[in-house]
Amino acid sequence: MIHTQAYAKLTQHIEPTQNKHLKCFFDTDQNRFEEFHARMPGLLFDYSKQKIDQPILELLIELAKESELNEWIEKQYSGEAINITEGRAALHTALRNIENPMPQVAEQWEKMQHIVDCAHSGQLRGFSGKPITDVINIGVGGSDLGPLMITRALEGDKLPTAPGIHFVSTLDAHQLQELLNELEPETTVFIIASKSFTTIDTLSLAETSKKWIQSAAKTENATMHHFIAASTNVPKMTEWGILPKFQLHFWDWVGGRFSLWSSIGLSIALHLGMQGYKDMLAGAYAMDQHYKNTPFAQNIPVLLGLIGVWNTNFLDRAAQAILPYDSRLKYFSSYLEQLEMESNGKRTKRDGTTVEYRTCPILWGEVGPNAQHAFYQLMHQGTEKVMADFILFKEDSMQNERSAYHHNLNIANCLAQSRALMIGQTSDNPHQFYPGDQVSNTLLMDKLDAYHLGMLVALYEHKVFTESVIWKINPFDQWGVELGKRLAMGILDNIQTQNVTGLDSSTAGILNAIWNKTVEQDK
């Protein structure tokens, strides 16, 4: 990045841009919104509240071209092994190609359709012959966050015939135990969602669930009618005992944090019905086509990514807030935390050298009206310069007189907060002084449904890829995650033997404290 001509030219704009207050951009340009927004069907992207002008925008687009973004987009869509550290493609976009699906993808859709139809018609039955009423999805990371975020966001679109959908991810087993206390073994099915089918977190929870079913079902065959699995590892699914008809497949070219588009999304399909699930795929596919075919100057994911690079690498903003103004998107910021920070939280370039610049910002967020009474204080009057994405929906989903007032109040709050962050407030009282000059984007979508939510998620995926190309990093591996897992298994051996040999003094001290406490309690 830093060796491009565009980068050198952009550095000349840093000081004058930093010294110009954001509200002055509007004072000197009455048509600023018209110049700095982009549209596609169902979505308006306003980036006029960024510290950017036409020369800067043109240079950012030039930076994308010099970084060969077009070529990298083509490599991704063609299935080239752009995940170079693992020798894999990153072809999750193929999972939502509803116009011309790959045969193996269409085959999995058919298997999902059959399971969904059986569940909704009461023909998915447990060991006692009673219809299944509840499904527990066991997974971690992308195998949990994606389906959880989608189903909770679209809770109002749940079909009347759908089973209850529950999610378990925490290794401490509290989530699982609470559910097992509430549900009945004979009417509960588990989805084991694991790309490798070797993740200790997932398998330990699955084993506990298996024992729970076995205690009531009595036989192995009866027990295994309560387990469905989605994985790339067919031998491991078979070894665990998953029946062939309940084995759903996907492929190593699907990264975990992109896996909701694969058979990992079975819980979404059970919740919405297969048509609702495909509506979500269709929204993502529309964004895929926009990203692939739209010139950079009007390309929403590209613009979103380039603005992120401008803020991160030139304006020295290290924090990104995600602020959806719809309570149904409660888990959206958590989902994006994984998507962005696991993808671009890297210090090593594709060629193995160390980056000489900041990559991924620290990302966090919350539903906007809740966040207004929490961390907005820092954004308005704190010492940190941050960037924010406001997410807003035009349509009032409930569409009645009472909800219309609340919807309008919600819109007013969203627009007021982005404006307040921009203009600030002068005051003789230093405690009431707001410096303003905080940048933000606003994403205005027509409504929150499966189609538009699919579009929104795909937008951020492509934004992340755009930034990774500029930063010359591989966004599709996550070696840093693996280190902690590996060390955990070693420490587990220490715990089981109550031996601290080879551990650092801190880890050994904590373990000794745990064991001493246990001994005291036993006494």
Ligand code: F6P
Given for the second form:
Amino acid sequence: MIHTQAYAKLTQHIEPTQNKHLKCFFDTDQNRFEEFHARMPGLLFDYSKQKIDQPILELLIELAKESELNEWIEKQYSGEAINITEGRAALHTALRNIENPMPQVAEQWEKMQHIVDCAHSGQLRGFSGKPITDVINIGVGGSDLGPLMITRALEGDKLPTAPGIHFVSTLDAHQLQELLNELEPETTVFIIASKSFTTIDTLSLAETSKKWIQSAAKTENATMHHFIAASTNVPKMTEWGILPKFQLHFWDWVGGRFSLWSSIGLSIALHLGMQGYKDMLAGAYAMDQHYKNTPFAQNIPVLLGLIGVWNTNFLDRAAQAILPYDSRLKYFSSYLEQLEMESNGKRTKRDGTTVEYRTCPILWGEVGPNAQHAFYQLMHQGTEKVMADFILFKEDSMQNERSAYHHNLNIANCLAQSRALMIGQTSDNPHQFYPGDQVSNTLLMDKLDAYHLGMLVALYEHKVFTESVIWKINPFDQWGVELGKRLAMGILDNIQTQNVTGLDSSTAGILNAIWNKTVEQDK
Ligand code: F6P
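The form predicted in complex with the named molecule is what I want next, because the block you gave corresponds to the form predicted on its own; please supply it.
Now the complete complex, all chains and molecules, led by this one.
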């Protein structure tokens, strides 16, 4: 990035931009909204509340061109092995090519369709012959967050024949136990969702669930009716005891955090029906086409990514808030935390050298109206410069007399907050002084349904890719999660043998405290 001509030119804009308050950008340009928004069917992207002007925007586009973003997009879509550290393609876009699907993708859709049909018609039965009423998705990270976020956001679109869909991800087992207390083994099916089928979190929960079924059925074989799996690892699924008809496949060219579009999305398809699931794919596909074919100046994911780079690398902002003004998107920021920070939270460039600049900011978020009563204080009067994405839907989905009022109130609050963050407030009373000058984007979508949600998720995926290209990093690996996993297995050995040999004094001290031993006793 820093060796491009555009970078050098952009640095000359830093000081004047820092010294100009965001509200002055509006004072000096009445047409700002017209100039700094982009549209595609179903979505309006307003970035006028960013500290940019035309020359800066042109230079950012130049930066994208000099970074060969077009070529990288082409490489991604054509299936080149751009995940260089793992020697894999990153072809999740192929999973939502509803116009011309790859045969192996279409084959998995058929398999999913069959399971969905059986579950909805009462043909999916447990060991006692009773129809299945509940499905528990066991998975973590990308095998949990996407399906969880989508099914909860589209709770209202659940088909009447759909089973109850539940999610379990944490290896402490409280989530699982709560569900096992509530549900009946004979009418519960589990989906083991794991790209690798080696994740200890998922496998430990699956084992406990297996025992629950076996002890209720009083036979070991009963499990075959109760476990479906989605994975790239066919031998491991078979070894675990998953029947071939319940084995859903996907491929190593689908990254874990991009896997909701694969058979990992079975829980979504069970909830919405296959048609709803495909509507979601269609929305993502529309965004894929937009990303691939639209000039950068109107390309929403490209603009979103470039604005992120401008704020992060030039205007020194290291925190990104995600603020959906719709309580149905309560899991959206957790989903984006993984997507953005697991993808771009890196310091090593593709060529193995260390970056000389900041990469992924810390991303956090909450449903907007709740966040207003929690952390907005920091954004309005704290010392941190942040960037915020407001997400708003045009449609009042409830459409009744009462909901119209709430809908308007919600819109008013969303717009009031981005405006307050921008303009701030002068006051003689220092406690009532708001500096303002906090930048934000607003994403205005037509409605919250499977199609538009697919679009929204794909938008952020492409934003992440855009930034990774500028930062010259590989967004598709996640080596940073390995060390902790390995150390955990070592510490598990320490725990099982009750010794602290080789551990640092903090880790040893905590273990001793758990065992109520003093350090002296241990010696
Ligand atoms: O935490 C690392 C990670 O590999 C994520 O990238 C992935 O989404 C998650 O673990 C779960 O992995 P799997 O689907 O292989 O169980």
